[in-house]
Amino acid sequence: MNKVNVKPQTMLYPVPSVMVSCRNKKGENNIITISWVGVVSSDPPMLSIAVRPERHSFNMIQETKEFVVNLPDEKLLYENDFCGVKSGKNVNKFQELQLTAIKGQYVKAPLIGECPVNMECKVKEVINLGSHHLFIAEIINLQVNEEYVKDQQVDLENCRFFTYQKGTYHGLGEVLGKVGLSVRR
């Protein structure tokens, strides 16, 4: 195989596309779409989101040190995209998109009722990395639509999530295997 060197860039695709809701100390809500998101610890459960300082949500999250990561399904593709291309400085996204702001149990930031999974998060650390600041946060509460919970276990097999890949959104395809497939006989 022949390889060609290209300018270094982020090429870790596909990635999730999530809707992060936040609230400032004045009580104003916003939603920002983020694809630079990832798991950083399972015990305690923690994740990270990367946000540009010029984004409207940046100061809200910086000020309150909390947010909610909401996982949208395919039914929310339009809303997810809208929240990524429109600024909360100019539009109330909850109102414009007729999304339901649900009171969080442990954070003041609202959950998005239409999203099947909502993770209430408290920021533990902020790292300035250049174009983005990385907010490392502990997941302090998890809410999941009841149809995806069976015997106290979360089963998202039938939840139609989507991914982001270099300017395009993609649905998830067929299951290719289960963990441990390489050692099973």
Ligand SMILES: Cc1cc2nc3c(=O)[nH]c(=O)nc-3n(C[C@H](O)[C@H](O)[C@H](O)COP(=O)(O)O)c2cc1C
Second form
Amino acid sequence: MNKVNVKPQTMLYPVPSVMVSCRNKKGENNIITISWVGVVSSDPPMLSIAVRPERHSFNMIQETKEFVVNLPDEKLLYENDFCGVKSGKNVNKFQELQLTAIKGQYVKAPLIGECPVNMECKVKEVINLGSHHLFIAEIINLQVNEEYVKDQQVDLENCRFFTYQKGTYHGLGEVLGKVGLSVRR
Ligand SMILES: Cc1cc2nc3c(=O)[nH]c(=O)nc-3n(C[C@H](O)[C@H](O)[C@H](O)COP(=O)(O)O)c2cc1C
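Same protein, different condition: the form predicted on its own was shown, now please give the form predicted in complex with the named molecule.
So here's everything in the complex, that chain up top.
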């Protein structure tokens, strides 16, 4: 196993590619694709997103301290990419992509109806880390398409999510095993 030293850079792959929706105080909606998203606490349920200040969405989230994390499935690959290469400065992404903006129950930011999972988030802390600001937020409401919920339990096994890996999107492939397989006989 011969190793080579390479310039330090973020090489955490694969990562999710989520669609974050937001709304400014003027009532304009926008969507930004975010891969630098992570779970940071389960109780209270919290996640973080890293956003560059030059993004149109940055000021919207900074001023309202609210956003919705929407999980796209494979059917939304085009829309997910579009929201990651076009800026809301120049295009209304909801309109252009004919996506359904559903009113949030606890935040003013809209949910993307076509995404099977939607997390309404309120920002608790913002940390300027250099190229990106980290928005740490609490998930104050979770909405899931009813076909993925049974007796209040969310089962996403049949959801066709995809991942992002250094310039390319990948499907999830087959299930390789269940948690605990290393200790189960
Ligand atoms: C797969 C993918 C992942 C991305 N992840 C991030 C991210 O984590 N943070 C970020 O600031 N920009 C990220 N971007 C870039 C923004 O989505 C892109 O600049 C977008 O056009 C900004 O939209 P806005 O100007 O309307 O906010 C990503 C783009 C793609 C295609």
